[in-house]
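There is one chain below, alone, in structure tokens, taken in the form predicted alone.
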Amino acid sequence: MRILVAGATGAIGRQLVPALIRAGHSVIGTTRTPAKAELIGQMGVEPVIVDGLDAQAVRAAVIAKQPEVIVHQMTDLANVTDLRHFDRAFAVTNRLRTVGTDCLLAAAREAGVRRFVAQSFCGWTYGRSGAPVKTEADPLDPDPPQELRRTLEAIQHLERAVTGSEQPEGIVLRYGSFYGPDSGILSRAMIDQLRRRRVPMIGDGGGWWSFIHVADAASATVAAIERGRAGNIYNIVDDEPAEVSEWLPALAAIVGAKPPFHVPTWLGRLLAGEHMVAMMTEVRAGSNVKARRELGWQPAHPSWRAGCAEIVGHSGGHSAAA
């Protein structure tokens, strides 16, 4: 098949694109700028280069092209490192999410693409009460902290878009926390955090999280295109659900970092926020059984401990000291 990927060169699109290659397809890799367009070159594609956020540039490029699908994994998020302020940091993503995702979509329709498929997010999105490892069926938070409704409406706006729409027939990936060399939890960012310790356990630390692995990611992307049921959502996450008091003290021993330090609720409450404090004791992991089963799909990764100790041993435990 002819496949578009919008933002093929963030963390996931520069899995995606390699592995699409590797299964058979023909792909055009978008991006908006040209030093980025060369990168789309080396991986062996057509490079695009267009503001996702703007409306014409992208109906120009969608009709010009011609895919018979488009992979829509558009996000700003390789400076987001102000996480107290998490809707003004995700500002930039949200607008990809809701308007760039229209623009994509009617562009879409316009030529033909058969089938659309959208990163989603499957991480504090889920209802925090009940078990604490939900299904796609599970609802979403319906009264999330206030520092995150901007962005938990930008992903609600993606997803009924996409699920609802027919021609192209949608389905939406709800990738876990993701992780990789240089990316994710094992961003620079993220272990300088890490060792400097800086990232502390906030209350009894009982919000569970779920992870993937870039590689799994792309991979289940990969199978979404070719098996997903149309109007459907896929969690796309690990075998290894964890709380914050199991994976946060785990991934510090990893990346060669002490322990992180443990301040009370009220303390974080002050200190990050409510959100955040709702992120560390409250929020809900997802399921993968459903991507598993009706994409036949499995991570390679199956555990986020693993597979971060892998990445930092590969990389002589400097992934991000450097």
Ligand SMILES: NC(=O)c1ccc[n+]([C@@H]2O[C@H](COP(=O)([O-])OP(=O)(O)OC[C@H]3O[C@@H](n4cnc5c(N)ncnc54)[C@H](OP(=O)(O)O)[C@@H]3O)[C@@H](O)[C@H]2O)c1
Second form
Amino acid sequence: MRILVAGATGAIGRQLVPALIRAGHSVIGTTRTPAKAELIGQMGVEPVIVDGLDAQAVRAAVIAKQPEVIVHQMTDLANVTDLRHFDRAFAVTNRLRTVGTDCLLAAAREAGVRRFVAQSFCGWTYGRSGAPVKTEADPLDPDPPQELRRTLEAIQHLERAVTGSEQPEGIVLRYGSFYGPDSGILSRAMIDQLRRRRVPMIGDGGGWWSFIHVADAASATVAAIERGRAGNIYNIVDDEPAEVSEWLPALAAIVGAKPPFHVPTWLGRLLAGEHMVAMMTEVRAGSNVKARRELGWQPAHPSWRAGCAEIVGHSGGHSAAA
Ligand SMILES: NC(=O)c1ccc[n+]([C@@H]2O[C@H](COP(=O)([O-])OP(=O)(O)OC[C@H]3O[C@@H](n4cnc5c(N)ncnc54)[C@H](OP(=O)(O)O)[C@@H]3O)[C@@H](O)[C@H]2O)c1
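Now that the form predicted alone has been shown, please provide the structure of the form predicted together with the named molecule.
Below is the whole assembly, all chains and molecules, this chain first.
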């Protein structure tokens, strides 16, 4: 298939592009900068320079390239550090999820694109009551903490627009929290914070999280492009949902940090905000049963614990902190 990856240079795009080429697809990849276009070209991909928030440029690119499938992987999270002001940190990403999705879908419709696959998130977005591990049929949080509202609204906008589209047919992938070499919870910034003991465990650490190795997120995306059911949402997560009280100390140990400090919820609220307290004590994880069954996919890294240890082991435990 002829597939346009919007956001080919990000954490997922860099894994997805080679996976698509290995699966025999021809790939067009977007970036905003000429320097990265050269890198995309070196991967054997046709580069396009386009800003995802520029409707005319997006329309022109899609019509010129005539892909059969578009994969929306545009986020703007590379320089996010201040999660205390969560909605502010996610502001451009949220525009890419709303305005960016609408522009790309409109262009896809006009160009006769057959299928549209978009990135969403699996984790704190789910309702914070009931079972600790949620399926795609479970409701999203009806009353999120104030600081997460705009981000959840943007995610819901993207999910509604994509799953509600008939031409192109749409599929949404809710990826768990990423990890990979210098990525997600193994990014330099996160490892640095863990080693400085600046990621405290708040309250009982009873919030549940789901993780996914970026290579597994890519293989699931290839499977969704080839076999996903139109109009559906899939949780793309590993087999080991875990409470913060379990994964945070384990991750600290994996990166060679001392165990995290414990702080009571009242102090966590003061230091990090209500939303971070919720993320550490109340949020829910996701189940991958539907993705396994319908996509014929399984994670090559079923456990974040083993996957993170393998990555840190390969880097000698040092590279991410360099
Ligand atoms: N589920 C998760 O846990 C999750 C999801 C996403 C990201 N993350 C984490 O966040 C960190 C940063 O993510 P990332 O490496 O993917 O970088 P990123 O800065 O989020 O960029 C992702 C992609 O979006 C493109 N992009 C950004 N703004 C754009 C715009 N206005 N128009 C068009 N394209 C645009 C980028 O292209 P150019 O920069 O080449 O223009 C890049 O290809 C990583 O550690 C990653 O693991 C986690």
